[in-house]
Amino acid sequence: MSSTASGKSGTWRNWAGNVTARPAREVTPASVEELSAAVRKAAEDGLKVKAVGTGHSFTATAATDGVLIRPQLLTGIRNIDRENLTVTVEAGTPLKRLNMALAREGLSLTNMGDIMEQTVSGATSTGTHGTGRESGSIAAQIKALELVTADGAVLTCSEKENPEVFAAARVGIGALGIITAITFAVEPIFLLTAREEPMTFDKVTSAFDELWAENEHFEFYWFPHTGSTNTKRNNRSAGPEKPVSPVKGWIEDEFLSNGVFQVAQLVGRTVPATIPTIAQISSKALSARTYTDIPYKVYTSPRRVRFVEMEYAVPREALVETLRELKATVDRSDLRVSFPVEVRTAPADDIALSTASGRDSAYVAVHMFRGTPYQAYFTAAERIFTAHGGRPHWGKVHTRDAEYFAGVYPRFGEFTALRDRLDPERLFQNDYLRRVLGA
């Protein structure tokens, strides 16, 4: 263990900045042996056991003041079945890299999020979504995946083994165990065409289940103390390929949405009053487009202005209502919101914790530029999802507990059963999970 045991014990902080942690010591096995291993030595040492992948979680899920497990030698793929279309994973590679070395092979997940920095493990532990009429969230095209539990011991799990492990593990919040590999369904690269265009909240808001049924990845953006919106559809396309210019990508993906962007940020932190009107500004600063290009090039886009974020699921039914709510809070406050409010979809999956668990969902995502206080936007926000049996994003900023989620989940007690029985002794806690699960 000496090889791969950092031995240090350093400030340990997410992406955004607002959760640190200063574990004991840092481990980076080099194979699931030397996790395994990590995993018994930590529960003999007396210590806790978290393992995070790229920090891009807002809540504490990965934070430890025992043994931080560091996946990034546990990266590339296991195996391509192109028979079955699935692709075996180790659990710290990135989703860029799994992305693009898919599409090396001709093939592609069916659906993702709109970045690609976390590792598959991360991302699929805490919920991670793209948008989709009839395509999950990345944890739902999961077909089998690999654990180490609290006894050290390596658990493969999938539909036929360990079923119910596997009913619970893909969406684990890290209070399973440590995922080490995972098998994804993939099918042979396709193309998709994105029509990105503005329109106004009225009417996005008035023709929404429409615009959800016409396509088959809806989303959209509203800029408060605007009536703007720009949306998104994806659908798929016979080509040919049309990509975006590479001037006209950094321009408008590059310039606008990371650099002109970020200095409107800057300004608005600095001087609140101006925020209203950049928002005008910002909500009016991208035309309309249309592209076709490869899914990750469609799905996914540079996201380098750093935020803090809260996001909550919805029952799909219950979007219009909540958005309106949300505007009509941030019209009639003090409150300035720099930042767009983005919204987008999923359908009903079987996943104990999954935040779309047995019901089509709607996503409500707020965000605040690192360093302005975000709080009483937040908690305006939130009081308006819990009202409508919200469900918060596993990684993203909120103040629910386990009374609250019991509520919201009918599957919850099922999944903190699982848990008692795979660590009895919590060996895999943190104060995040103690609120949210429960002791």
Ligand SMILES: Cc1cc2nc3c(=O)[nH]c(=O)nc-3n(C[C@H](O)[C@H](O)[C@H](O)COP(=O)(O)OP(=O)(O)OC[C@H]3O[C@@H](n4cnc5c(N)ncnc54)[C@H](O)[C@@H]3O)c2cc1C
Contents of the next structure:
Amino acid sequence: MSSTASGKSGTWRNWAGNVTARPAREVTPASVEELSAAVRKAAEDGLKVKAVGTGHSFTATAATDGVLIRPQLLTGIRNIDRENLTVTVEAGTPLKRLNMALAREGLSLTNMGDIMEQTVSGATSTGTHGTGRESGSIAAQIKALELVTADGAVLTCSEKENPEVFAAARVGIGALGIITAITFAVEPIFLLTAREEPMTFDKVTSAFDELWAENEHFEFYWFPHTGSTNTKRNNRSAGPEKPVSPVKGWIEDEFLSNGVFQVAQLVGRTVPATIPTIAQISSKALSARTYTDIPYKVYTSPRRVRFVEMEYAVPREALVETLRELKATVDRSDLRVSFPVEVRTAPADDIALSTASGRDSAYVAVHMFRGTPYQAYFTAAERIFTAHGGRPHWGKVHTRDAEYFAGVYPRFGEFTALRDRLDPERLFQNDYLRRVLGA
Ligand SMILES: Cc1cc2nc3c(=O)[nH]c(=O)nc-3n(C[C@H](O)[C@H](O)[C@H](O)COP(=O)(O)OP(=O)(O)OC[C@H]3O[C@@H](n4cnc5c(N)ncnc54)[C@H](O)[C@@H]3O)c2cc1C
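Switch from the form predicted alone to the form predicted in complex with the ligand and give that structure.
Next comes the full complex, this chain leading.
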């Protein structure tokens, strides 16, 4: 588990180390009944309740001074329905375990994010996404949900059953109840061919619409202080399978993307003046490559270098202008940014508080190496993102509040009304939810 378990000191810490909390107690339920009992007991004791996944969120979304519900014993596959092509998993199942189990069964999710350490419920609750022209976030692949609500009852929802709960709870930010199981749409496993290729910032921004339209999954990284990007196109392939060779994979994915990258980050943090030079070198370190593999091996890769991140979804048509403004801001400032900026897309979906709710979206993510002051950079970036009506990832650093969200989410009131109905006493409240949803 990546988030450090509350040690003897009783302090819980997230993956990035920028959020800590001291829960009054921790519970690790092994069944839905035990979880219901824990929720009821917390309410009796006047304590708030919060479920945590693997603590991969950069916001305090999972932090609590009440009862912290741990996921470790609520894991595994409940059912695979081959006829309807769905899989039902326990809420605490890590994405990695889900992906590997599905692959063994000849099945796969359609799309996913960059890593697979998170739990299925933690990942979907904040709207975790990869990149896609037609396929959306992991939550957009949910077919049904089971959750324990504030009164300890078990509620199930889907398009047909409690559809108003389904419309909101797929990206619920932990506010509507504790998820106990999720049913995802799956498909027969397929192959993806990945083409990674350096491209100039000017080229990728001027050809962005074509690159997006021509590829099922297009994304790129821009290296601040340079005019260079690294692009990645993933498209379905008839095969044959042609994975990255283990040695080449180790050199590129472990040594360059994690090992050398970590050293470069440490040098940059100690001597910020070296960052532009390091960025020039880093942007040239990864060369073009093509490989074909099963989905999770193409979409995800290990991320061992710790960082802090802010990511906003802007309307897709505003992406190029947003990025050019970000580049101009970095260029004329004395900011020193050693981490690449990641750009992805998602089609509009029908989930009330999904960052892609009702609009085709592009994501721009800014990162800073852990331990480096990030406020000045993130503040400058956030000013640009919000000027384009941006919606921050619920699990990544931002400073927005309920008033702002009411303006950028047409269905914000629908979500808060459902919350009033399901959790009138605010059993699942924490400081983060108070800020983003209101009291
Ligand atoms: C290295 C790294 C890479 C990342 N890559 C991506 C990426 O590619 N795309 C992307 O979109 N994001 C990415 N993220 C962000 C990450 O996916 C999200 O923050 C995600 O929510 C973390 O999942 P988790 O299991 O750690 O949940 P946590 O961070 O522990 O919790 C997240 C939220 O889910 C709630 N929750 C957890 N379990 C339950 C439950 N059973 N019922 C109800 N609510 C629950 C928590 O209360 C909290 O509100 C990345 C983060 C890191 C650190």
